[in-house]
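Single chain ahead, written as structure tokens, the form predicted on its own.
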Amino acid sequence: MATSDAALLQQLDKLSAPELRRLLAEHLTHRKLGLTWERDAIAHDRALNADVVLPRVVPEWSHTPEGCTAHRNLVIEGDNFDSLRLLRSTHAGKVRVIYIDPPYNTGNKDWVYNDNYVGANDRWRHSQWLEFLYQRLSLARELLTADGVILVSINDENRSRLELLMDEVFPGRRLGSLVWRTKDTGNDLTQRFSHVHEHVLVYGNSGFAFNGRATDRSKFRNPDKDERGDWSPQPLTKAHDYTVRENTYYPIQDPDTGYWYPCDPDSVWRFASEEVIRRLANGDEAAVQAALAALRSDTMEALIAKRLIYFPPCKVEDVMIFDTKADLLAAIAAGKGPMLPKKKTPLLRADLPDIDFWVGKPIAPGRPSRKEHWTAKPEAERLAPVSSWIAGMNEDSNDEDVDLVLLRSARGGVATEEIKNVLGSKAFPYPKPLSLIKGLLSQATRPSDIVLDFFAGSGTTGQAVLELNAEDGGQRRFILCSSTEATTKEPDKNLCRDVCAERLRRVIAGYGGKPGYTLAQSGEFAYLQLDKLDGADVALDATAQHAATLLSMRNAGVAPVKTAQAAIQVIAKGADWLLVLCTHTGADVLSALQAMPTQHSVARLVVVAPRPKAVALWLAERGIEAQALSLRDVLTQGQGDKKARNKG
């Protein structure tokens, strides 16, 4: 018997009968359908939460054009678990859009867990992959705004596992998935089944919605000169046959012409009829009124009375009249009875229950529709939704015949050439096309959003943000997290610096005849490295640069171009407050603090200092409103595990 099993049995032996019953009841009633993985059988990153992650700007690897006084865009080098821990302390609730393309767990040593490549023969491969992503997704969840969204690329093989994991981390927030065809040719013909699609999973907070697209106004016209203005024809039928929806199978009549229109027996009317309701109620007026009150829309008679049903004009010679039932049945048998105009399927059949009704009735050839006036709802509500199909750049699609936003993307192989065009080599395996990420962000972002990619790879997400800003004048910001991928065999390898940041640097400068991006188009970024300090040593080992950079990111949403060595630094300014960092509290610093409210025209100070209580007391005695914060508390805020943070 395994040691863990023996220990469990020993614990159970110590429980009383009532305790065992209660434990069993909890086990049976609290179980749920979902995903489990062997978390206790693999190494966790809990120990990493014991240290504190602090940012350090590397000026020589940053991109700082002339006139740049602070960096709004960030490239963060390091394990993305540490990057996310840092961002949890600086950007919690501030990131509106996250896009990631995580490792696909293919077994081809495509990712590292706890400093070791995970291969196909690793017995814990799937569990390690799930735990690896669970830790990072749980941190990422805390970064999203109330209307934020996370978009995750994944292959077909691992989609089901990832989707269950996403349900675990983002319960109730699944919006759906987008399907992207990655290639035009087959790749696995051994079973005559070709895997040529990938997916983008979409999980959004309650306030999120895609941007959509404004309705095409040209579809709204006014052929009947309706004084209410332009309108668009909407279908009057729904996909139920008359045997399923017997109460919405009935004829309707144009009151102006007297012409009749048969109901399609395979697709009945969308709206109830008061006449049918009364017939079925057999004179019970209370039942009639109850049925009418329960309706969620007008009856057909009410819509006709309001002139919201459009009866298309027709020629007198096209109107059908059958004097006898025999004439009608003969026309039906010959295929010359009333037909659906486009489908050319019969509207009347010999077996229909109302066939006798149509003898002697003038039957018009067209089909009525419901009017939806342009003024019926605000233009902001007339937005076409995003199709779940991501089409190829030159692919024909029926989705464009309906009012949907159809995203388009190049196939996967194009992305490798895109990187080669910028960097001169195939510097990164299996990148995503720029058109794919740009299309997603065009629909998911607003012009001032922060976009995070914590599996940034070659930096495609950053380039997509730059292109969108250039196109619509937006001020989107990107945060890209990428590791060095250094190994014992390649100790000097630095993917983040030499591929991700270098690509962005060349794109901003312009390459291959393409123009670059100005500072106004977000053409800059700070390159950050991460220093990890033991929590107990933060006060001793953290530098002024660490503190200034962290406070700037948290309170001003920027990283400094360079940090001053002065004992007192202004970090951020609000309408009536000034945030100041002090590295010590000597007489010169206190004297400078006393003068700052007047110098900066603010009512109060927020001071971060090593001795906050003494600073607050000293300023209060001189009539200066100030809030003093502990330097150590500020540096460790939002870091460590949840239990430690909750205790704080």
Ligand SMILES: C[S@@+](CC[C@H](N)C(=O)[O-])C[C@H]1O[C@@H](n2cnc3c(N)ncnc32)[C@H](O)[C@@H]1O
Second form
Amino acid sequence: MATSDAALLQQLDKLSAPELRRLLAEHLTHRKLGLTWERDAIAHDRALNADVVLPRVVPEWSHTPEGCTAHRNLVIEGDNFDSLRLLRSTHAGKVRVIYIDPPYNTGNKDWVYNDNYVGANDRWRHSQWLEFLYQRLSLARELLTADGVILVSINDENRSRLELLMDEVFPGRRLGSLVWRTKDTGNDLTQRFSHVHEHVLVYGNSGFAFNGRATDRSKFRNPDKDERGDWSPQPLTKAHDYTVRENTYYPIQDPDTGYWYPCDPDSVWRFASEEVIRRLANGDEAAVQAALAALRSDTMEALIAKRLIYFPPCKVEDVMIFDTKADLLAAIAAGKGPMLPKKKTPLLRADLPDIDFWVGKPIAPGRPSRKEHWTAKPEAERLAPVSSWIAGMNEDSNDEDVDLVLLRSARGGVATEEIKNVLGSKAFPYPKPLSLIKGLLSQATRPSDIVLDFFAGSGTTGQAVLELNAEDGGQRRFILCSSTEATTKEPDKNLCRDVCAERLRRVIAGYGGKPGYTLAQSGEFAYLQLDKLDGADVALDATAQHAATLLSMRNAGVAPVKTAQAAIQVIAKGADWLLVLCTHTGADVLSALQAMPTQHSVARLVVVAPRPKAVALWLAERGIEAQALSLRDVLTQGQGDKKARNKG
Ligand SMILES: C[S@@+](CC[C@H](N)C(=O)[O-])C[C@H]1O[C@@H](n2cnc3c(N)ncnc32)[C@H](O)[C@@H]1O
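The form predicted together with the named molecule is what I want next, because the block you gave corresponds to the form predicted on its own; please supply it.
Up next: the whole complex, starting with the chain shown before.
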């Protein structure tokens, strides 16, 4: 029995019978639907502390091309609990898209809790993992914009646990999930299943929508001079065999030319035929009317009458006519009968029930399609991406997919090669394919969004953001949080610096014949390390650099390229205001402040300083409009520091 269980029983022994009854009733009625994990039994996550996290730019590990005056992209080194606390104080409500690929808790020691790898036999393995993620997801939730979304990769084994946890942290925000295929092959019989798929869970705030696909105007044309205007061809078939869809397997005829079009026996028409319905009803008019009333769309005859079926023009010499059944069967046997134009699979076969019908009929070579007119389609109409499979890069999309927005991803193994191409070695185990993250971001982001990945690993998300920006001229920014993965065995390991940041540096410079990224294409980043200070001493121990970086991230959304040690620094400028940081309030600082509104042509100052009331009074007496904020409050705002948290 665990010590905590014994202690609990001892406590219960002390209770009277009525107290125990009340407790039991409370316990039974307070149970709720959802996930519970052994929060009280597991050791406290040591990352969770009450100190204040302050950022420090490391210029030598940042990427600062000429002309870069401030960093819009951030790489933050450290435990992501600390990074998220910092971001909560600088980016609350500002991040539109979060993508994470957390450690999956496979039992193969793939993640660290309190400096120890968590293995398969750890009794509290699942609870520690859930608690670890719960703490981080709860912070991340506060960063999302009102129309923000979080996308989380997970394997099949841990999906159910994570999904319930996500429901707990993001109640009512579940939008669905995507499945992608990680491998092409899998034949390990020892596992019963060959695991070749993973999931991406999607939780979005109420304003979120995927971009979908705008209906492309260029696909609408008017080859037959239709007076209703431009139209786009839509597929007329459905992937059902003629044996299971008897009533949608029938020949159709172009009323203008008299040419016939066979139905593909493997992909029947999408629309029912009144003639076929009548034939199958055997003269029962009530059954015919009932069948017609149950249709959700026009019959083929009605579509043809409304001229909504397009029969492609063809040359007379390409029209086939078989005078006898023997001729027809001989042509089929020789592979010279009517064929699907692209796939070249036969449309007529000797075993088909209507084979006799085709003797003597003029059979046209092309395939008819359904016309969708531009005027019938609201311009704002969008197609949403489909859940279920994200198709493989190497999979053919069939005709059916024309109406779908299908994401595509390479298999997992490709991702290892992608890193090798950049860094020259397989520097990181199990990265995600670029195409997977790019596909997700192209659907979830708008061109100026902030994208956060707080389990950034090798930095795939950063490369995906750069590539997307280059493709569509966007200005998306990335914030990547990566741990060093240093342990007592490998104290000098720094994954964040040597893999994540290094990968981005090389991608930005251009590698393997690929062009790099200019500053205008977001080809830069700040490398931040985190310093943790005791809340009580923060005003004393924080440097001007800490304060300037924090304020600049919070108020201007950027990290400074250089931070001066000066006692007075301009952090941001608005239309009529200037944000100024003062690390002390000596006479020199005060008189410099007094001159600032005129120097910078602004009406008022926002001053962050150690003695705000005195500063405000001093400036007011000299006719300067100023709002003064306490340096300590500003440094601790939104952080784990209890005093600051109580203040809200
Ligand atoms: C599955 S990998 C992410 C891979 C990434 N998607 C890529 O394509 O490279 C998970 C990463 O989370 C990191 N990680 C685990 N615990 C962390 C923590 N507390 N803070 C920051 N990173 C952490 C691990 O070091 C690992 O690099």
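Residue numbers count along the first chain shown, from 1. C-alpha atoms forming the largest set that superposes within 1.5 Å between two forms make up the rigid core. Model, not experiment: these values are computed from the prediction.
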{"property": "Large Cα move at A444 between the two forms, threshold 2 Å, rigid core", "result": "no"}
{"property": "Rigid core superposition, P262 Cα moves 2 angstroms or more between the two forms", "result": "yes"}
{"property": "Post core alignment: E227 C-alpha displaced by 2 Å or more between the two forms", "result": "yes"}
{"property": "Angstrom displacement of the CA atom of S388 between the two forms, core fixed", "result": "3.5"}
